[in-house]
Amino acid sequence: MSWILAAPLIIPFATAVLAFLFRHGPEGRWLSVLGAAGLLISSIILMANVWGQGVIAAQMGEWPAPFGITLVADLLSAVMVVITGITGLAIAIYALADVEERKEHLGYHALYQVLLAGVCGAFLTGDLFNLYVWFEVMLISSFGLLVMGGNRQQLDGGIKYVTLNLVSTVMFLTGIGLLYGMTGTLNMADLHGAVQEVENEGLLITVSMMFMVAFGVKAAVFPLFFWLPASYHTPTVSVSAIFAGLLTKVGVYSLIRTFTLIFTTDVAYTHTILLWIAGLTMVTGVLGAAAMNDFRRILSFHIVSQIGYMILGLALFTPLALAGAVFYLVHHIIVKANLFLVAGVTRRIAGSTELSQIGGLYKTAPLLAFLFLIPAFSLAGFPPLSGFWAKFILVKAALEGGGYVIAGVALVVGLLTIYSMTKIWGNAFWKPHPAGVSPKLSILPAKDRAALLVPIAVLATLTCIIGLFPEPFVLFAERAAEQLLNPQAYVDIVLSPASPTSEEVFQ
């Protein structure tokens, strides 16, 4: 049952040629949305046998760990490639009437499905040197979908978008070769006794640094964010609600795996460092996102305020803040992506995203209204929706760990988003709009409309069942924390001479 590891791989890379192939008539973005589909059955397969055997490997290749290439699924892995899986199925579909034939043609779909195979790339590789080739696989194709279109914004974002991603490359590449020099390996199981006999401890921080950096860009933490609201309100909506939802987050994983793994020498250091990246980040990112008058700008700077939370559990270090980081990671990438779908479709029956220029749409579109409400209060934490559980965890750990202050701003932020999400309310929602016009969703066609609102529902519907049913949740992230803190059975497992091959892989 090994090739389950590779599925989530394979699945989106098929997509992708049958969709490039068929990219001039409306086969291709059916078999996109065939493939996302199938990209979520894969992983929900992988996640059963992840929670039934534990962690799980396969080595590609003939060429046994820690030489090999090595894909290799904890709890952590499956469940952030079973979110991938639902989100990339949702915004597949919700593409559907929300792409222009004119980027079909250019290859989107194709794009699409090569992102959602460099982000589960990401999730399931075994290897430090993998991860930064999933992460080129990652920049290429969202490259492409960020300045499909070419207009002036769209340019211009995307080429801060470039530069800060190539920027964190280099440190990426520079923080590898270091580490290779002292351990002589890049396997991350193999790292994880590695680093404990290297002499050199200060060179090790410096390392440890370095990927700090590299994966903070990649996360959007404090101080290198500012490419994030700069561009992901450029793209189409789509495009906008994939990235919005999982790609910082592939930076938060990166972050968490080997702030748990590899550099645990000094958690001292490291962790409190971490702790005041996560302080910084929460208040810079919600601040950010009280100046701004745009739907979307509003949701970028949101991901970056958000982004903290996520931080704040890995630096915290303790079991509890680390399941609060893993319900947090759910949490969010299901609410922000459809925060950023609620955004599209009001800017299609109102004509704008700027507040200014939208209003009256409790009125006229009430359903939608509805529909924003609950991604909106759960991002604010209101009880008893997904956000409030995931807040919850992470001030109780912080209060019992003795981080008062930490907790106090985590409150803090949660209030300011509060006032964030209610000026989106007031001028979108609440107030009449300043045209005169009533922007209903029946000036959608049916089909489009139901395109558009079916994922919408859907994510704000998985919202509510996290909200209201948080034990099984909580129980799980619980166990991958406990994973995480000790993770000696993903070492051994990796490590195993009897972890199958690629060769027996696809027997």
Second form
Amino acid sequence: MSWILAAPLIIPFATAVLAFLFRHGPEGRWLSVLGAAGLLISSIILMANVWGQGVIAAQMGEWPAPFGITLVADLLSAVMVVITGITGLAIAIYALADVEERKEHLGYHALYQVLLAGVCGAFLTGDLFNLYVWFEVMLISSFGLLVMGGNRQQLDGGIKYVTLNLVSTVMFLTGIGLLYGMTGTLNMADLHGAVQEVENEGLLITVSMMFMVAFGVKAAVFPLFFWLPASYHTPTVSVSAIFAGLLTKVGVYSLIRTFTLIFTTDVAYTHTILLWIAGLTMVTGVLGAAAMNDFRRILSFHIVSQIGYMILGLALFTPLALAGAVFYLVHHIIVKANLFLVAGVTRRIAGSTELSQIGGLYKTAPLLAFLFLIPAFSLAGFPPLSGFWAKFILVKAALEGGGYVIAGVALVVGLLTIYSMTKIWGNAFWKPHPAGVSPKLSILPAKDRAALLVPIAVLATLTCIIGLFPEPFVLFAERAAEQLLNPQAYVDIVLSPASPTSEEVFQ
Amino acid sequence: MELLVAIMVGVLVAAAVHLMLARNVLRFLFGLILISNAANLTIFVSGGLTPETPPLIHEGDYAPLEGAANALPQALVLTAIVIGFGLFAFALMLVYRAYQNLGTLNSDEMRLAEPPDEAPPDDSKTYIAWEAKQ
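Swap state to the form predicted in complex with its partner chain from the form predicted alone:
Now the full complex is given, and it begins with the chain already shown.
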């Protein structure tokens, strides 16, 4: 078994077991941090290998593809695993100060690690049925995390989250069944060739639509996103941060993977639908955000509108556009998780996330205000932060492809994003606190303050680094896009009889 | 045989959709259970249905006999059933807890996590108040 590919799955699972055994003591949370650090290290090793040798694949149990279970990493998978490691570690540290002891006793850290394992599995798997299984691993742990503690709001949001995700799961499973019936394989690399030979093109398009709906629910695109703003603001802040950063992106990743590798037989049809979805998702998301009055709810609606940009990159289906989508994915995970973390600190010191009930943070906690401004500006797309480059590439790609309308929509949505960010700024940071208190960072215990602020600062620094030195990242995104558009190398490596077996890779 | 199962899948989906359109969360969940069984049957059929030929491979052969059912979808269905069982156990428990805590199963009344609806302004009264002020 190739340890480079399997490590990002084994480490979080092992950590989960240990964290569950030690859930009653302080060891549990440190194990969780340690495990997340291990995941980050293993993901960086994976990335170095993929960057060096191109696509890596390994067959579990040494059954050759397409019969065995394949793990495969190209640049997109690898970068997603790395970013999972980064946010996973940042939020594990944040959780040291954020998660109450009661929830730790219930097994918070174990579930968190299972969630990370599920996310990594979804990024690394090479066949559709395993993608389904990893989705379930991810879902069941996210269900647990979402309703953990069981206050009334959480139960309410949880029901919507659970039921709608189950619907998408059923849709996904049916699509898998029909696709297997048509092609006789579920290995994604094998499907790339097999779908070309399907005679019943109508049924193939139907199946592709089923996948689009199934992943669309996970990715929270228009009109399937309503579960997201209904539930993401209810759980503990570290939970909503990891959800906001990673979970919807697994849906986007799956869309990108299937609609560049498998369902490319009728691009004119499927990707036009994606283009409409992208535009409508951007607009409805940002309008929803503009109408909300709660810090975390505004951010939840922003996730929706930002997903639209990534789908836009996929829909345009040019090398530059896909590079933009990859860049956007990476940038957005960092920024969005960070904003939720800031919202958590705001609630800790000001008492609420409801904007009408807080204020005065700029005066009393200038450091927090500064740390909020970086990701907020980045999300809105101010130069020279990472969001600017992400939007710039996508708009350029849209203009090159003649999509003037969609480029205009993307720019207007950017402006509206700034509007709703100024709303948060004006209410939470600028106006005086309505209760007359002055929320200071110093009211937090020193240990908590470090655990809460260090991850925020590190993620903000990452945003700045990507923004100030974009060339290597853009170059990377372009290479990843190239791999996505020419999947022949991917297919060859997965299906080649000489693909590395366990012993070869291990040596 | 395939036709019969296909019709059954259709009936299951229709019944499921009917249940899922209900406001009652429990009915929705029952609909979900039905539709997931329909999905499982779909996968099952995609492997072919043959009552006679066993899916076994003769010694020295590389492929099963002509007309044998594909065993892989059956393995997939088994996995899907087990996973579905876990998910539905969780979902039922969640609905039960929600019923205990929120006191309702009506999805229209589950609005705790949403911002409160502002009552639509009553135009006539404001106008009268405005007139009285004048």
